[in-house]
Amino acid sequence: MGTEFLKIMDCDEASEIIQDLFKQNLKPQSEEIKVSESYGRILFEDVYSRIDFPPFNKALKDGFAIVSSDSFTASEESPNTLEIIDFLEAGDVSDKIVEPGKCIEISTGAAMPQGADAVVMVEYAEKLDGKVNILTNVTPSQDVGLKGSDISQSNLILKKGEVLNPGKIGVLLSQGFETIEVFKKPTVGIFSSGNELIVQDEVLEYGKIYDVNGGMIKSAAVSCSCDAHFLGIMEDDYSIVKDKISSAVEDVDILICSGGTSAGLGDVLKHVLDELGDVYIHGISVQPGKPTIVGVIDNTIVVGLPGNPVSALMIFNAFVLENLSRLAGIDKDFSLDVVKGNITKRIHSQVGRMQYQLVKVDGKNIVPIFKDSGAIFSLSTADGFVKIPKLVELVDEGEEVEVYLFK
């Protein structure tokens, strides 16, 4: 099964294969969750209003609900006097009808009483014993929130693919939604592979290094709206790798392993994938990241990233990020994550394979970061990377380039 070990594949071909594997093996799923717990989640379908909002005519200010025509000749010098027949607080309803010459004292948010069509603010009224002097004129509907003026029933209020923030959650709650259907987060499992790796709470002995890729790739997957879990470090042992991968693919949609992807004697991931499923890619014509593996085990996509952190993150961003994001319901134009500028230093590239060059963006200046793929600090200073085509040997100083920004 699978392809020839380290049969190098062109970047565009590899990208198409990965995209097809996602489409064939993984479909976007939905789940229903509480609106109160939906912050940051992505709507799975369009949402329509259930009711008018406000659901009734309501007072927008504290004051007096009147028949507006009772105020037309009123002024501070010559006020109109009305009889107060009731008092309404928010949540109360009056069974009294406001007729000409009468009014009801009302609080902000209270339902407008029958007969009244405007509110005179308390600042423009003088309350007397059972009566009120109106000191200004108001127009019909003044300081009244009309029924359905904000949202009409059965109107589209939120669109599929929108990310729920506090404002959008507020709209849903105003419509009485207790639950809402959102995209189910794809589950991503992450392994790091290598006998030299230890976790951060262990003592750093000579010859060992702390694992970087596990937490880093987990964070990258979380940024794609995935439910990501670091599953631990695998030793470079065939039986251990096989057992851990066999178990992991039963619980995740995508399994990402870093390290153990090259053609060295200690690297076993490709052979395990060949035995358990199908290998579709082993080797991409790209620098860094050449020994990337992509396979499928029982509809679970398995991606083997290089062990070097820079290579691992670059390959994730170049080949995995967009596919994961779309599976999670993120519908966006990823070309907007590309900016243009002029390179500040000459870049030499090896002809024959695509090169990804880390860069920092400083306005219109694009500054190359010249460090090897194991240089961790370069990741913290880089804003993204430049793609140098496989037939280009030199990008000269001042040349315009496109930068693919890190998420």
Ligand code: AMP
Contents of the next structure:
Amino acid sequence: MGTEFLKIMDCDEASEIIQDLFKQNLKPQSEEIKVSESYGRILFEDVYSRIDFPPFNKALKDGFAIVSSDSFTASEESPNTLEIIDFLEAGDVSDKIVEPGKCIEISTGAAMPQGADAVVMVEYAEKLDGKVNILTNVTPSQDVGLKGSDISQSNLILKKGEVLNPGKIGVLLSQGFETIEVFKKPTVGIFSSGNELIVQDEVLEYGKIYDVNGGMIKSAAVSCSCDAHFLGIMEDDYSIVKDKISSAVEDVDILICSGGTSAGLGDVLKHVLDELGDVYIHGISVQPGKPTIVGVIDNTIVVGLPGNPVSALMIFNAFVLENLSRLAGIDKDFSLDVVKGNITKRIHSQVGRMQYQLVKVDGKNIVPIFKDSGAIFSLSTADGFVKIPKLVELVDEGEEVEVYLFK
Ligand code: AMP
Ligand code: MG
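Okay, that one was the form predicted on its own. Can I see the form predicted together with this ligand too?
So here's everything in the complex, that chain up top.
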């Protein structure tokens, strides 16, 4: 079932179409989850403090809650003796009032009793029977965490788009949040297609190869904060591909297939998408990765990546990653980091198409990795890629370039 490419599309035009398709068909969604389970999730809303923290004036040290003026003349040589009228552990509250000449023995974290305005650390006190010698002077509020001094109620404490880490989770818990609204992870289904593909626990018979793209593209989608599932290997068979795709699109936001996207005999994806939905892109003017398909079936975006793993990962990074990341709530203009350096070897590029050149970054030296696009090992040595625009024929040795770093 051979076919022609729909129309080899310019790289920028393809980018724009894919971005529009994401915007038209998929809106960022939110879900409420337990704060204690929220590590790595992305906040869907600004969060304001619910309470003052600390919620009461609290002792910051173990010692004695006193009226600070009682200590002003105190020193080791001439201590001031106070009467201990109560004992307070963290969580306890005293109904006694501390007046001049009196004090309450207090533990770190306990609420300051009425009347007392400072804590004398236990190291600067000498406990006697029912009394204590204060051996130093303290200032008002010394070793007291004043109510609301850390954060007061109704203040912005975390912003939409922040990624929850243990510290931020701690802040939410201190404010009494049990649940929190986060971006729902977009669901991504992944298929590999090709009669030659086997899974890793199968025997490698002559003519077969292990499926790379299933697990590789799944991990790439996970790096965009998606909930990604490998759905298996499909044979290059029209009705198998059609059945599998039509049932998968019901369960996922985005379906990413690889292999079978060209215009050859076994390349059925384009026909299946034509029948089940609409094809918007078939063929992009890039190297590597020309045989790329993008279509939509009932609001599910279906991307057909080229089967060659290097091309598949390049196309994912160049066209899919940013859109998936944005949908997942990742708050960056472009989700790959960029570094600058100088190319160590001249690169030739064919005019008329965008070229993605794999490179290794060695300080300021950007070393191109020249391998044919079927070579897989370069993926483990490449740190990223350089974009060579379609009208550039040559990047000369020493020229400054920008490298898009792989995640
Ligand atoms: P295709 O895009 O189906 O024409 O495949 C192009 C090349 O990539 C062929 O050499 C395939 O064997 C290889 N290939 C396709 N899919 C995969 C995959 N999932 N894992 C590893 N190699 C693949
Ligand atoms: Mg194939």
